[in-house]
Every structure is written in structure tokens, then in C-alpha cells.
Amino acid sequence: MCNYMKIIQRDTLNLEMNAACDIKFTYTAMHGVGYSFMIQAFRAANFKPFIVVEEQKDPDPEFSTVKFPNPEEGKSALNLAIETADKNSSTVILANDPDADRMAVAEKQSDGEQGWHIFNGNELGSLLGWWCWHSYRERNPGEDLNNLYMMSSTVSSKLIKTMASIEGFQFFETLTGFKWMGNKTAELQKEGKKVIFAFEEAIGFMCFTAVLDKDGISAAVRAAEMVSYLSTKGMTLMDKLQDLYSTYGFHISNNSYFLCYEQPVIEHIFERLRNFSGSADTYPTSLLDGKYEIETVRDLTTGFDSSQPDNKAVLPVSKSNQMITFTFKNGLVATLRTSGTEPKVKYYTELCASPAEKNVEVVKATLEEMVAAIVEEFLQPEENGLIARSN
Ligand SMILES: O=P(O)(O)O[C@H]1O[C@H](CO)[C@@H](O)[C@H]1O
């Protein structure tokens, strides 16, 4: 067994439990490189072989069976995996992107009418973060939590931050992109600290430290192990997610983007927000005519951060990337930024509710209303000719 697979095995909490697991997993490599590694990794963690999506198991530069070979782009990328799973009475799908550094999970819901739930990156980050915390604690009970870290990018869900504040371990936030989290992990390790999990909403996960980067193979094995564990408790992934919400409060996100190929238009959008009342650093102060008030603004293009005593942002500033975060009084955090890799203006929003709020529909309705207003008032898609995401 190669060293990487030995680490996968070492990080496995319970080999006997996995051997006894009777949940059927379906796996797709999305026409990429993951298949042979997943076979080995499943074996290393003592799982029975998974069902593979035959048409997508080998590298194919044409990605012949999918419109976008990116499990992050929504349901259509998983159509064939869902068909395969249904044919084989399999209830959990594990999917890598073609270079197998990211991972998606779908679960068949027990209420047949609900069909398959494809977990978004924030939901998976919350679940995998919990699993890494749970398995680490099982193996290291009573260990000093001052040296134990999880991290996520600043545009990802804050559920593991809430978890850290309640459970007592440490949380660190970085800029978008795994280089920040990988480097921070290496830095913390040099100081003798332990990092057990890092993630970003773009379905990138570092479960323990087999690789100091996002890694779709180890993440898929850890997800399977979490499913295996939960099944011994009569629970599904969805049940566990609801359980996390009831402990830590609903953390509901809504992320999307517009395409924009005109650099001056992008600059106009962000400059308008920076000069909202006609002079510099006068950002919007509310949404919907004062209905939702903004508490603080952080602009990582200029370095302004009204939440800091000296108004200076803590995270690194880059003049060549547009990125503004608005924190609202009701707990919504919204970031607008330009992608570093594609012609997109992205928005990331999350409403973190208190555990006392038990009605998710209330949270969802508020989030929906606020996101619609952020898009209309801040991005102004019609005036700016932004191209809506197609799905
Ligand atoms: O938004 P851009 O800069 O394109 O970055 C994207 O590229 C990375 C892909 O995993 C993630 O960090 C994602 O957010």
C-alpha cells in the first residue's frame, strides 16, 4: 500500500464498522482521474467496493456524457450517477471533479417524492467538519483544544466557526483558494498545532492532513465513513445536517454568480458601492430602504474594514481583485467578488440564525428576500448587462 493510502487507512476511525456497512455507494470520476485511486482508498478504509458510473470512469477529454463536467454546477452533472444509483438501489453518490481534487455528495431522501438531495459545499463542509471533529475526539479524548484548528475560506459557511466557539477548538479564516489554507496549515503545524479540517464552499475539502490541499479522494472516503457511522445510529446525512442546525443554529447560504466580460462594468459596480453617498468609503448602509441594516463593511480591494478599531482589514488586501463583504445586523453576511479564474461576478450569502430559531422557512424567506435585494440594489444586473447563470 502506498503512503497516501496508508494515511487514508490511519485516519479511518473504525475499519470493522466500514466492513459491515451495508449502504451502497455509487461513484463517478466525471471522466477524470479519480477512479483507480478511489478503488484503492475504499479498500484501504475497509469498505466493500462501490458501484461505478461505467460511462464516466475513465479519462475522456471530451467529457462526452455531461454538459459541464463540474459537480458544483448543479444537478445535470450528476444525472448519470443518479440513474446508475437508482438502477442499483444505491442511496449515496460520491462524485469527484475530473482532477479529483473536489468532491460532491448526493443522498436519496427517504421520502421518495423529495428524490435526491445534492449537498452544496457549505452543507458538506459542515458535515465533514463535524465528522473530523467527532473522529478526532474519539481518538484523542481530553486533548487540549487550544492547539486544535479548523479553517475555511472567508466566503464559506460559518457553521464550523460557530461549532468552534461552542466546542472550544480554534477556527481560522483565510482568503478564497486552498493555497491560503494549505499554507496556513503548514505554518500552524510548524508551531506544533494540529489542523483537522479545512474547506471552501466550492466543494473543496482537506480532511485531516494526508494532503495540505483540497483532496477529493480522502474527502470521499471520509464522507463514506461518516455515512457508515451515521447508519449505525439510524441516521442519514440529512438527519445529521438537521441535527447540526439544531445544535448550532441554521446556517443557510445562497451563492451564485453573473457572467460579465467587461472589466469597466465590473469596476463601475464596485466603485459605485465604495462611493454610495458620493464620497469615498461611503458604502450602502441598508437594504430595502432601511429594512435590513448593515453593521459593518469590509473591502479587501482597498483594505477598509469598519469592524476593526483602526478601519484596516486583517486579511490580505489585493487591489487587482474586487471583494466587498457586508455584515448585516440580522446575521446575514454577504460577499461580492470577482472570480480569479473566470469572467464572473460572484455573490456569497449566509444567514446564521440562533439555535433558538426553529423554523427554517423563516430563515429561508428572509435570506431569499435579502439576496434578491442585494442583487437588484448592489449588482444592478439589468443596468449593467450582467448575464445570468444558466442552469
Ligand atoms: O472564484 P475563483 O477565484 O474562480 O475561485 C474558484 O476556484 C477555486 C476552485 O476550486 C475555488 O477557490 C473557487 O472559489
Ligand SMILES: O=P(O)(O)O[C@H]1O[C@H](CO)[C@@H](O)[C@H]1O
Second form
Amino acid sequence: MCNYMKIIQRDTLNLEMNAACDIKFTYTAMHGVGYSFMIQAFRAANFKPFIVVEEQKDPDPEFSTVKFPNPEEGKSALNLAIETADKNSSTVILANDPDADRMAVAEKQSDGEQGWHIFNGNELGSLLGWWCWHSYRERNPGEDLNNLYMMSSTVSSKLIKTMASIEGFQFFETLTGFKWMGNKTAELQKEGKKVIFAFEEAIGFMCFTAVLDKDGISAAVRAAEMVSYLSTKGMTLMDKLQDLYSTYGFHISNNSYFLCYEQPVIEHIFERLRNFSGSADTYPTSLLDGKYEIETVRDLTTGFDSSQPDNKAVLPVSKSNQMITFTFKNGLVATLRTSGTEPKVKYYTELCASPAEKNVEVVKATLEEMVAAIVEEFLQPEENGLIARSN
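Switch from the form predicted together with the ligand to the form predicted on its own and print that structure.
Excluded here are partners and other molecules; the one chain stands alone.
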């Protein structure tokens, strides 16, 4: 057994529990390299063999069974996996992208009419963050939490941050991309601190520090282990997600993008937001004529951050990338940014509700109203000729 697999086995909370698990897992490598490694990882964690999507288990540069070989695309990418799982009475799907650094999970819902739920990156980040916290606490009861860290990218869910504030461990936010989280982890380790989890909403997860990067193999094993544990409590992943919302408040996200092929138009959109009242650093103060007030603004293109005493951003600044974050008084965090590789203007929004709010439909309705207003008032797609996402 190689050292990587030994670490997966060492970090498994309960080998006997996994061996007894009767959940059937289906796995797809999405025509990539993950299959042989996942076999070894499941064996190291003492799971029974998974059901493989035969058509996608071997590398295929043509990706012949899927239009976009990325499990982040949702059901369109997981059709074969869902078909395979249904044929084999499997209730959980684990999927890697072709280079196996990202990981997706789908779960068959108990109500047959609901079909399969494909967890988004923020939902999985919340679940895996809880599992890493639970596992660490089981192994290290009573340990001082001042040196224990989790982290996520700035456009990812804030549920882990909320969890940290309640449970007592530390949280750190980085720029988008695992180079930032990996480097910060290495820095914290040199200071004698421990990082037990990091994630980004684009289904990238770092569940141990043997690899200071997103790693879809170890993340899939940890997800399977969490499923195994929850099954002993009569719970599913969806049950646990709702439990997290009940404890820490609903954290509901809505992320998408517009295409824009004209760089001057993109620059105009962001410069307008920076000079909203006609002078520099005068950003919007509300949405819908004052209905939703903005509490703070952080602009990582210029370095302005109204949440800091000196109005200077703590996170690194890049003048070559557009990125503005608005935090609203009602808990909504909205980030507008450009892509470094594609002609896109992206928006990331999450409404972080109080645990006292138990009606998710109220949260969803508020989020929907605010996102629509952000699009119309801040991005102005018709005026700027933006092309909406096709799916």
C-alpha cells in the first residue's frame, strides 16, 4: 500500500463501520484517471467494492459518452451514473472529473418523485466540513481549538465560517483557487497549526493535508465514510444538510454568469459600480430603492474595503481582475467578478439566514428577489448586451 493510501486508512474514523456499511455506492471516473485509485482508496478505507459506470471507467480523450466531462455540470454529466445506480439499487453516486481532482455526489431521495439530488459545491463543502470537524473532535476530545483551522475561497459558502464562530475553531478565507488555500495551509503548518478542511464552491475539496490541493479521491472516500456513519443514525446526506441548516441557519446560494466578449463593456460595468455617486469609492448602498441595505463593500481590484478601519483590503489585490463583494445587512453576500480564462462576468450570491428562520421558502424567495435586482441594477444585462448562461 502506497503512503497516500496509508494516510487515507489512518484518517478513516471507523474501519469496522465501513466494512459493515450496506449502502451501495456507484462511481464514475468520467473517462478519466480516477478508477484504479478509487478502487485502492475504497479498499484502504475498508469499504465493499463500489459499482462502476463501465462505459466511463477508462481514460477516453474523446469523452465519448458525455458532452461536458465535468460532474459540476449536474444531471447532464451524470446521466449514465444515475442509470447505472438505478439498475443496481444504488442510492449514492460518487463522481470525479477526468483528472480526479474534483468530486461530486448525488443521492437518491426517499420520495421516488424527487428522484436524485445532485449536491452543489457549497452543499458538499458544508457537509464535508462538518464531517472533518466531527471526525477530528472524536479523535481529539478536549483539544484546544485555537490552532485548528478550516478555510474556503471568498466566493464559497459561509456556512463553515458560521460553524467556526459557534464551535470555536478558526476560519480563514482566501482568494479563489487552491493555490491560495494550499499556500495558506503550508504557512499555518509552519506556525504549528492544523488545517483539517478547505474547499471551493467549484466542487474542489481538501480533506487532508497529504495533498495541499483539491483532491477528488480522498474527498470521495470521506464522503462515503460520512454516508456510512449517517446510515447508522438513520440519516441521509440530505437529512444531515437540513440538520446543519437548523443548527447554523440556512445558507442558500445562487451562482451564475453572463458572457461578454467586449472588454471595454466589462470595465464599464465595474467602473460604474466604483463611481456610483459620481466620485471614486462611492459604491451602491442598497437594492430596490433601499429595501435591502448594503453594510460593507470590498473591492479586490482597487484594494478598497469598507469593513476595515483604514478601508484597505486584507486579502491580496489584483488590478488585472475585476472583483467586488457586497455584504448586505440581511446576511446576503454577493460577489461580482470576471473569469481569468473565459469571457464571463460571474456572480456568486449566498443568503446566510439566522437559525431562527425555519422557513426555507422565505429565504429562497428573498434570495431570488435580491439576485434579480443585483442583475438588473448592477450588471444591467440588456443595456450592456450581456449574454445569459444557456443552461
